[in-house]
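Let's start with one chain on its own, the form predicted alone, as structure tokens.
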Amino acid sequence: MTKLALTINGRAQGPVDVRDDLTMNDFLREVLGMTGTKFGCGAAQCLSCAVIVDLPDGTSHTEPTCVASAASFDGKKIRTIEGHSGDGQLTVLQKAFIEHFAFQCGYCTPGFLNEGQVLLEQLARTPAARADLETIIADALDGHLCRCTGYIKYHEAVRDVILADPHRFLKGG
């Protein structure tokens, strides 16, 4: 058993004893009842289970939860799909996913949404050249698997959010 204390979506969790073999995905779903993070492949290959990890320097990245132990998240600050909307209002990115119907079964959507959010935050800190936008989005979403082949719609949704606010995300706006 290991003591686990972390922050999820801005709320402190723990310390709580967790089995050493308990995955973070199982901790979120079975212990906390947060079922938005999905279990897809169980091998960190599809990234349906990816959550956002917020680093002390203000940057963030995604990490899979299906193969990572819950204990490996001790002391971390993470965001799950449940943490995106505030006050019952969808984020701009969530709205774009809906407008583009960037999902079919929706199983991969949490991972894509988390990755898209990380990209938006990175571009807000370090805007990119408009000419590089398509490649930047493709690189960011690379590795996330969609069994329903929604890749283009996810890509278009992220691109539309960026292009809707070029002064924030692109060099020279």
The other form holds:
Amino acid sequence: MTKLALTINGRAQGPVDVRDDLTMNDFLREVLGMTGTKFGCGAAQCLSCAVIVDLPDGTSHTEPTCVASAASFDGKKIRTIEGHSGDGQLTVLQKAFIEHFAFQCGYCTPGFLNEGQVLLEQLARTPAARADLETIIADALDGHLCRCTGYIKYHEAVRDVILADPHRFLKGG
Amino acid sequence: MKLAAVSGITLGVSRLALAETSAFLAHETLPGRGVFKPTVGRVDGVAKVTGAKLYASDFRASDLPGWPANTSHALLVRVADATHVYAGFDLTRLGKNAQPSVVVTAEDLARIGARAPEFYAGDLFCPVGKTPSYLGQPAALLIFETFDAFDRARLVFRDGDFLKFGAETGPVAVPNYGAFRFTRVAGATPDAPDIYSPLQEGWISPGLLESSGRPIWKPLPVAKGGEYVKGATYGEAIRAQLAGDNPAVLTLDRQFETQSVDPMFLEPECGLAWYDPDAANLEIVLGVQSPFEATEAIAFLLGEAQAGFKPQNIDAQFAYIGGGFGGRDHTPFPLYVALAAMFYPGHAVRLAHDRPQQFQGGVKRHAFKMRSQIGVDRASGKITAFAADHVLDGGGQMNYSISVAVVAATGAIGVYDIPKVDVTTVAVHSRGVTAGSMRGYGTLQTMTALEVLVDEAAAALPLDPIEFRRRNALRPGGRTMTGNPYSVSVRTKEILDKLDKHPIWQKRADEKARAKPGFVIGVGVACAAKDYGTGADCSLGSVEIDAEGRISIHGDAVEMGNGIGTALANRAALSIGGIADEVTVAQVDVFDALELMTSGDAYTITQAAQDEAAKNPRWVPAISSATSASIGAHVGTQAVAEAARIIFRFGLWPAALSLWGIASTDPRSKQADEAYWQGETLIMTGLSPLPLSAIAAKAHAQKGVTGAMAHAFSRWAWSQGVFNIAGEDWPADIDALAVRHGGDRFVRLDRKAVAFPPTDYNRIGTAFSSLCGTLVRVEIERATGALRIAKAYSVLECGKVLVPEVVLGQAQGGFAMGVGYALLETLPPFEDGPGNGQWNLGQYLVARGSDLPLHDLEIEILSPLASNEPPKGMAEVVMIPVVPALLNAIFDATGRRFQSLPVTPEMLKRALA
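Please move on to the form predicted together with the partner chain, as the form predicted alone is already shown.
Starting with the chain above, the whole complex follows.
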């Protein structure tokens, strides 16, 4: 057993005893009831279970939760789909997903939203060249599976958010 | 809605509500008042980007009002061996902390008197002492009190199950699921009656089987086969013609095989149920495409069960999302959810597949083996005859195998007008995982084989592939293989012209010549016509507008990710101006006012029985049907569309006349059709524009029709009813109606007359069809066989487009699924396949973004032929031509015609070596 304490969407959770082989996905969904993070494959192949991990150096990345133990998240700060909007306001990426009809069934949306948000924050720190933008988006999102949409609208939504604020996300923008 | 009791059990089917009403309104009511409402986008958008509970897998007992606080968990154990006698199980390996509280087996089902519904005929659990009839057949249901015990147990199971097997028997022999022969011989001219057709003569099946179980297709004179002999004789004549040595005719005879694949919807099947023994009430939460069927199947399962196992009431609640590309339409999974609750009374039990279990237990696409023969007159380039023989592997349970076989066979001539056709089909049992409904539904397989064959025929003539298709294209009014014309638009020529003029096609030689060293380039074309509808489709819908002009819509269609909620809102807006403030789907509990009743089977009822039943103004051929077969736009929105028309004509229009001060004697009062909406403003030439809110307030004040609730039924044509509304006879494509005046309650209106579609329409294969054509340009690396789709173009027609962005998204998604089917996805049969319980993503390859031309896929949607052309189904047709277009492009690039799927880089590498 591990005494797990972590921060989820800015709120401290735990400490709570968890079995060492309990997955983070089950901790979120079964223990905390936070079902916004999905379970798709249990093999880190579809990434519908991915959450954002915020590192002390101010950077972030996504991690799948279906193959990782909850204990491995001890002391970490994470964000899930439930934590994106604040004060009833959607983020620019959430709005873009809606307005682009980016998803269909929406089961993969938590993963794409988290990955897209991490990309935006990364570009805000280190803007990219416009010529590289499509490749950067493709590389960032490629690990995520979507069975409904063909991915195009997800990519367009992320790209349009970036192009709408070139000074923030693009070199020389 | 309270349905007719089944075996003394009262059924209720309702949408899923959350424990906290406010949370429900915020999350499940779409778009939900008081929450961010985008000016564009899907009505379910906010819920999906905020992690709202929308999916069956999101719910636990604590989310549901009145349920126990805790959730128990069940594990469905399936066999990975179907050639040895099942000898039971040993739970000791689970350890003391992972022991189930309850174990359910075949013996338990027999003890309580549970029955397998006919659709799932066979052993729901494999009994000890029998060889399992298929891989993945359940053997036991383990129910755990706590999540911890369940979680420990499933981890143990990942290292191998605990099932024991004895003597080897080989696979269980089970008769074929069904066999049909579709033969048509056209008259001398297109307008002449057919000489023989399934529509005229009825569908036929062979009466004799070989000892192997395969049908004998020869026209043997058997007692029960008289009608078969006639059709088969014509069929054999067609085959003799194709076998003849006529130098004026090009004849090709080819084999084609397609693979089994998984629908791979991202949310594995899941359910939650609670049996309250004190109230004898079974509550169940599911996410399926066929809510009515699931509920009725559970009622049948428990209908004759002994005391304590037969609920008096079943209240089934359905999550917002139910879709699974067909794979969640009529699956046995809900039965096991119900059993979990019945065998652990007083506890809420959750049963959820993980991904390997979904591969092992979920329905698959049928693998096909096809032989196709085509005869083409060399001089004219016209196809003179076509014959085919299909064998499809239905796996362990019959499920939809017969239906898939029929749809596949009757779609086997695609978009073409062929005067002589003979197609045999047989769906066989195997020990593989059960095959059932999946996007494309048989025609994906047969049209892929056809379009590859057509491409080869064009090359052999030689004739330009598009010109060859144009010469043989089915024209409006032309007859399908069953002998009936389509009753909807047929725009083959336009589609072909679009393909012909596209730069991918026009510049194909230039691009081919421009291939980089070490690469080859090819362009392929294909065209497909896909039926939509099932021949017994229902639509339930209601529209209400309040005195402030706010609109509420309820429908029974299930959201499949296809945006049905948005489509409902947009279709109603065509009549009443405003986009709904509230839309709910998967609803069948709000239509009680219609007081519907049904009897018989809509597919098999006789004309006399239908005529007699129709005298009851509450009778309809069927009440609610699964959301499947691309019917979302065409069927799913029909009742709402008619309800909205009635509100406009008998509520809003009279109110507008009052506001304009136009008397009923004024000729303008009869010109409702000339008024139109600009947003929420009603425009009438020469009169002041009126806001919807003012019209709605007036409609309420003068007690006009402010709500309408309707039922529609389609058997390749809509039921047509006449209703007296406000003293006027109103004909509409609905068969039941209730209306609300002002703020009153809904009141059912008896229909004055009704015309249900004739029962002999059940002989029609399909009368509804949409078309799509696809061009692809591929680039293949010789050294590796890696294939890149450089450019692609799909053009489709689907009548009135309700939500253009959704149609576009479906086309893009269909393209991706087509790429996966052609190049990536495959499940081996039997022991190496998904039935072994070891399959997961990673091993099973689904198209990712990097497999697709994300910035080079062009989709064109043809405008409707007329402004009032109804919406047509399109979610399946957009996938089909992608597959043969890829194969034809591969041929163009490599010179190799592949006759099986998928075509992998290794195969391409060998072809180019």
